[in-house]
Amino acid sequence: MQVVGYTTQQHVFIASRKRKFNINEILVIEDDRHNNPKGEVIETQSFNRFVPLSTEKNALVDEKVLQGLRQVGFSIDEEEINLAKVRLLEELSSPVKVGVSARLPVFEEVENLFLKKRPEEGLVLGVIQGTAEIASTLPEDLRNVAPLYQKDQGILPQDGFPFIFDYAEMDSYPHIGIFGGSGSGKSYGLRVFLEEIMIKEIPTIVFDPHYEMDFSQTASGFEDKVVDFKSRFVTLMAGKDVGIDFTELSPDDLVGILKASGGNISEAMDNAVRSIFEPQKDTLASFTNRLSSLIDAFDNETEIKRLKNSDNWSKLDVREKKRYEYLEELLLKYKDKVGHASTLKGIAWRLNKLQREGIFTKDISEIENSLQQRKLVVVRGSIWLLKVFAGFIAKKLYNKRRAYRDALHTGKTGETGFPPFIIVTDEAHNFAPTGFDAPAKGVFKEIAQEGRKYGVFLILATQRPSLLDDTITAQLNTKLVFRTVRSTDIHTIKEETDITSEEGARLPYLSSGTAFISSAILGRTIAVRIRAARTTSPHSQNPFDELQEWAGNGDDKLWSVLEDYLPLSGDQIHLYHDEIQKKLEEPVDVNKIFTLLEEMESQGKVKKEDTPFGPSYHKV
């Protein structure tokens, strides 16, 4: 391998007759003047006499490169030539000498580039692309720590340097983004990240709108290397296992929750909530009763005035008088602040919706206790429900951690200890969208900008990084970028990472499970194939396999019922139809029964006899 063509302080071209280059691999350029610099292959191509170089028109084979190849002895129109464009890892003071040799490094030469921590000290996320040919120089403790997975092949051995993320550096470079389109491996990568977090026992809360972050089932191939994830995570259902203590809400909290429950609320509704809500005093019952009574007062305002000015007032019993007096008092106190009954009814509709979901029947004490135990807490629910919860929970936990850290610095006593923790969510653009408000957006922005000081971190995954709030995106110091197709998202990724133009051009074509990891911790972008997950998602089964299995199970269940009725004639099938359905515990069409009996006859399990009254089916 030789340096050919022209060189700069940042790039060189390297050619070889025998060896094909691998994208992302590291090469050592044997130029003593620059202390043998290293570079990464960012573009590569092979040519032979059937596709002569002189006919090609691209950046790899411009006239300067052709001239350089000739100068070092390549016959460009007769022999096979493998050519690579190499980006130097450090800018040099002068260009590399043309004609010097290049070679593959050994582990010791690239250890500082690739390895910040050993496996026991960091998060083992995958295998660095382009390191397969130098993997034989790895020390024993770095081998087989990141097995890979290939569909239809199962678990494969680690074929390169392991990528180990130094999570302790999050103290300086705190937050992480995971970007990728549908089918890119984004959710799989998030699963691997969370497995490593559990192994290191880092307290974490995950908002799971897809009901897939379950770690109970060990993946095939890892049965002999089981990590007890079951004891390291807890799953809670929003509105059932965890909720919001109404007495802890501030006016801002309540307004935000109502917005999340039914879209944006009007300015009049916002003012009404803040006017009639009494923080730290109101329970759900007291606020609901006041709201309901105020609606009643608006609806009966004319009736109240008529009664007060008529002889009928004196005829009312004490209870009715007190009711009307209370409604009149509410009108006097709130009418100018609220405006109209429709405003209150909009609030009541949203509040009733939240109550039906059970949001106010629980608190978050189980989340707090699990984080104290250094567990991963998965909170499940629909997107809209999690949007209601996320802002409140994130704010409550962040404030709890912040109060504890501030107390340590000021010497204040009495604050309960609370550990550092990570907040994780998929579909992050729904929780902190760009361009408009959302209940969790404010606290997510605050954590993105200030959380590092208090040991609170974000891991935000999304298919649409361009829809994620710009301020938050800019604070994601580490980004895992999987296959991305939309030009707007690619543009955002290029703006927010150090991904090169060559890497950007590869984004739409990355294989599933491969990601560019751009991180201030690393100082450069590295292509990584995510390791095999140790656990499986509840949604990992192919839906068409599930459909076939479902159909087969249904036939087996029906056949087990029909066997007891054989022999069966056509008339008897109609006669026993209701009885068969009751035993089956589900509806079944008569035609389905005939079809199954015909199928059993073709399999030799049933004998069919034709009679003057139609077919009759008998056991064999």
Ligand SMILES: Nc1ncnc2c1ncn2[C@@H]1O[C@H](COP(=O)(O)OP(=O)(O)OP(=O)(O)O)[C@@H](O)[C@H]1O
Second form
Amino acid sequence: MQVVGYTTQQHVFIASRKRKFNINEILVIEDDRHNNPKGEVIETQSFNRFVPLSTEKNALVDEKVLQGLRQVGFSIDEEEINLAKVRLLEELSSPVKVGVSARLPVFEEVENLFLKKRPEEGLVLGVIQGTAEIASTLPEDLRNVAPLYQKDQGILPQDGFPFIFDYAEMDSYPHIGIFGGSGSGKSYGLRVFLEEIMIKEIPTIVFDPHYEMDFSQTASGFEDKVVDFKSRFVTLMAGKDVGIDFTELSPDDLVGILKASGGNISEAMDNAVRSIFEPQKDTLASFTNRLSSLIDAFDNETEIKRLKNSDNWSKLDVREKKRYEYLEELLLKYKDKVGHASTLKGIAWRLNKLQREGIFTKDISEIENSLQQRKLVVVRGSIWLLKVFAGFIAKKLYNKRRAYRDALHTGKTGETGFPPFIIVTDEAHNFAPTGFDAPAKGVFKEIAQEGRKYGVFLILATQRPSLLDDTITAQLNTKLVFRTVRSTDIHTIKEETDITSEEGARLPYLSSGTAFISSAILGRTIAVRIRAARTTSPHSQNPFDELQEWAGNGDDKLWSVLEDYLPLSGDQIHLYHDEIQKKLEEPVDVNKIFTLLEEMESQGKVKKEDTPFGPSYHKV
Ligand SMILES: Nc1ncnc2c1ncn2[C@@H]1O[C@H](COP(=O)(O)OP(=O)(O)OP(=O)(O)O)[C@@H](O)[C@H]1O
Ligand SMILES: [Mg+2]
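Output block for the form predicted together with this ligand, input the form predicted on its own:
Let's see the whole complex now, leading with the same chain.
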């Protein structure tokens, strides 16, 4: 390998007759004068008799390069020439000498470039691209720590240097963004991140709108080296296992969650909530009572006035009188501030929706306890519900941590200890969108800007970085950028990272699971193949394989359970549903049971009778 053509302080071209270059590999340029500088292959191409170089028009080769090749003795168009454009890792004071040779480095020469930490001190995320050929120089403790996965081949050995993320550096460079289009490997990468976080027992809360972050199932290929994550994470359902304690809401919180529950709320509603709600005093019951009484008062305003001035007033019993007087009082107090009954009804409707979701029936103590035990907490729920929750929870936990840290600083005692923690969410642009308001946006922004001081960090994944609030994007000091096709997103990524134009041009073509990691911690961008996940997502099955099972084995198993229950009426199917699921050892939909019985009837295996209470299925 030899330096050819013109060289600059930043770039050189290197050519070789025999060796094909690999993108992203590091080469040592044997130029004593510059202390043998290192460079990274950023573009490469091979030419031979069939793909002649001189007729090839491309960005890599121009007349100057051709001339350079001739100068050092290459016979263009006759022999095979492999050519690489190499970016020097440090800017030199003068250009590299043309004609000097280049070689692959050994481990010690690049250790500092790639490895800030050993596996036990960092998060092992994947394999650095372009290091395959020098992997044989790796010391023992760095081998086989990051096996890879290929869909049709299963688990493959680690073929290069491991990429180990130095999480201790998050103290200076706190937040992480994970960007990439659909199917590019974000969720898979997030899973790997979270596995490592659990191994290191870093308290973390994950908002999981896709119900995909479960770590109890070991991925195939890892059966002989299972890491048991079951004791390191908990899954909680928003509205069932965790909720919002109404008495802790501020007016802003309440307005925020009402907004999230119903698209948006009018300014009148916003004002009305703020005037009616009595923070710290109101319980859910007292607030809803006041709200419905006020609606009642608005709806019956004239009636109440007439009644009070009529003879019938004296005939009312004490309780009724009290009630009307209370309504009158409410009108007097709030009428000017509220305006219309419809405003109040809009609030009541939204509050009712939240109540039905069970939001106010629990608190977040289970989240707090689990974080204190250094666990990973996965909070699940529909995206709108999580949007409501994320804001409230993030704020509470952040304040708790802040209060604790401030108390430590000022020497105050009595504040209960609360650990540093990480907040993780997929679909982050929904939680903190650019140009719109959202319940979590304020607190996410605050954490993005101030969280470092208190040891509170963000990991935000999104398909659409251009839709994520830009002050937050600017604070994401480490970015994992997966395949991205949309030009607006590529534009944002280029602006927000130190990705070069060559890397930017590769973004649409990255294979799923390969990312550019651009980090202030590393000071440059490194291409990484994310390692194989040790666990699998509950719905990682190919939907078409799943269909196969539906029609095949699944049915046989279900049928063998159902047979024992015949005859079955519709009511009985509902009645025995739980029991059937237990025997089956997996969930099954009631409709699925009906469908199977219908199918069996068409095959003549059961007899169906229509009764006034619905169908009933019998043995034949
Ligand atoms: N590091 C990896 N190694 C091997 N295969 C991977 C890797 N990352 C992703 N894949 C494959 O690509 C598929 C899609 O990845 P993933 O679900 O992470 O996409 P995504 O970016 O989250 O997409 P979406 O935005 O649609 O949720 C995975 O199911 C897996 O088969
Ligand atoms: Mg995903």
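Just so it is clear, the structure is predicted and the values come from calculations on it, not from any experiment. Residue numbers count along the first chain shown, from 1. Take the two forms, superpose them, and find the largest set of C-alpha atoms that agree within 1.5 Å; that set is the rigid core.
Enquirer: Note yes or no: does the Cα of residue 15 move by 2 Å or more between these two forms after the core is superposed?
Expert: Result for residue 15: no, shift under 2 Å.
Enquirer: How about residue 595 - superposed on the rigid core, does its CA move between these two forms by 2 Å or more?
Expert: Yes, because once the rigid core is superposed, the C-alpha of residue 595 moves 2 Å or more between these two forms.
Enquirer: Taking the rigid core as the superposition reference, indicate whether the CA of residue 570 shifts 2 angstroms or more between these two forms.
Expert: Residue 570: C-alpha displaced by 2 Å or more between these two forms.
Enquirer: Can you give the CA shift of residue 583 between these two forms, in Å, with the two forms fit on their core?
Expert: The alpha-carbon displacement, core-superposed, is 15.0 Å.
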